[in-house]
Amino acid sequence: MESEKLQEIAFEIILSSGNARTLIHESFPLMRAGKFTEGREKLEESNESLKEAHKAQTGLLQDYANGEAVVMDVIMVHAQDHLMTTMTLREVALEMLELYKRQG
């Protein structure tokens, strides 16, 4: 795979990962103000934007399976890194927001 269209992959994963991120901290103060309908819509939402995502890097992996070579460098490694650490924020998010209902 040439290293621009590995690049443009990257930018996807990390464009779409970014737009999910950014709702998810939309959603924070929507739980804590008990805004909890609202707060999931949020939630909702960047599951959307983290299905992009993952829709991009799943297509990487369906070419890697299929023999084409892929190189790794950093900016790939760092969509990879900011891909996994919204979908880990996103959990907790809903996590949080079932202790925040559970209190108000």
The other form holds:
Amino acid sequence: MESEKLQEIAFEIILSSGNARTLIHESFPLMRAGKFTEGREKLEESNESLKEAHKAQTGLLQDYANGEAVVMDVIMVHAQDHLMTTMTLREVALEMLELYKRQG
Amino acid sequence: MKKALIICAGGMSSSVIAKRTTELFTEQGKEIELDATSATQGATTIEKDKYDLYLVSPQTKMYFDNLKKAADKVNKPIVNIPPQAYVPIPMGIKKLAGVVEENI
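Return one more block: the form predicted in complex with the partner chain, after the form predicted alone shown previously.
So here's everything in the complex, that chain up top.
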């Protein structure tokens, strides 16, 4: 696979993860204000963005499984970092939502 | 020579985009140069007031309000980069060049 194409996929992962991260951050003030339904909606929306990132990644893995040489570029490592940290943040946010509910 | 600065999460994807966009401006004989930095360094860099325009990458949109406060202090324009103008393909780079020229 050409490095240009790889870079494009990496950017797709970075953008979708970033979008998801923004939505997660928007859910925090909602949770603090006791707006649990709206907060949950933001977290659900963020999941849709994460799915987009995953789609880009799955395509890459399929090509790899089909025997296509995928050169590991540093930008792809960086994209993975974006995706994984955002997924973790979302899991923590979901847990925080439950905690805030208990408190409120 | 006019200068613009892209701010993203780690300053990595923005370095790729900044380099390509500067190359395009050079090809077109335009005196505009782009640099990149991370969101953590964003505000302190803006305070030094060495750029004519600040651009916030789509995946770090959540920091825009904070960065805008810094940009307002030095009275310089700051804009969010639309996702379709943050892709390392000729079409995306062209779009970003357009955003830069419109706002610088």
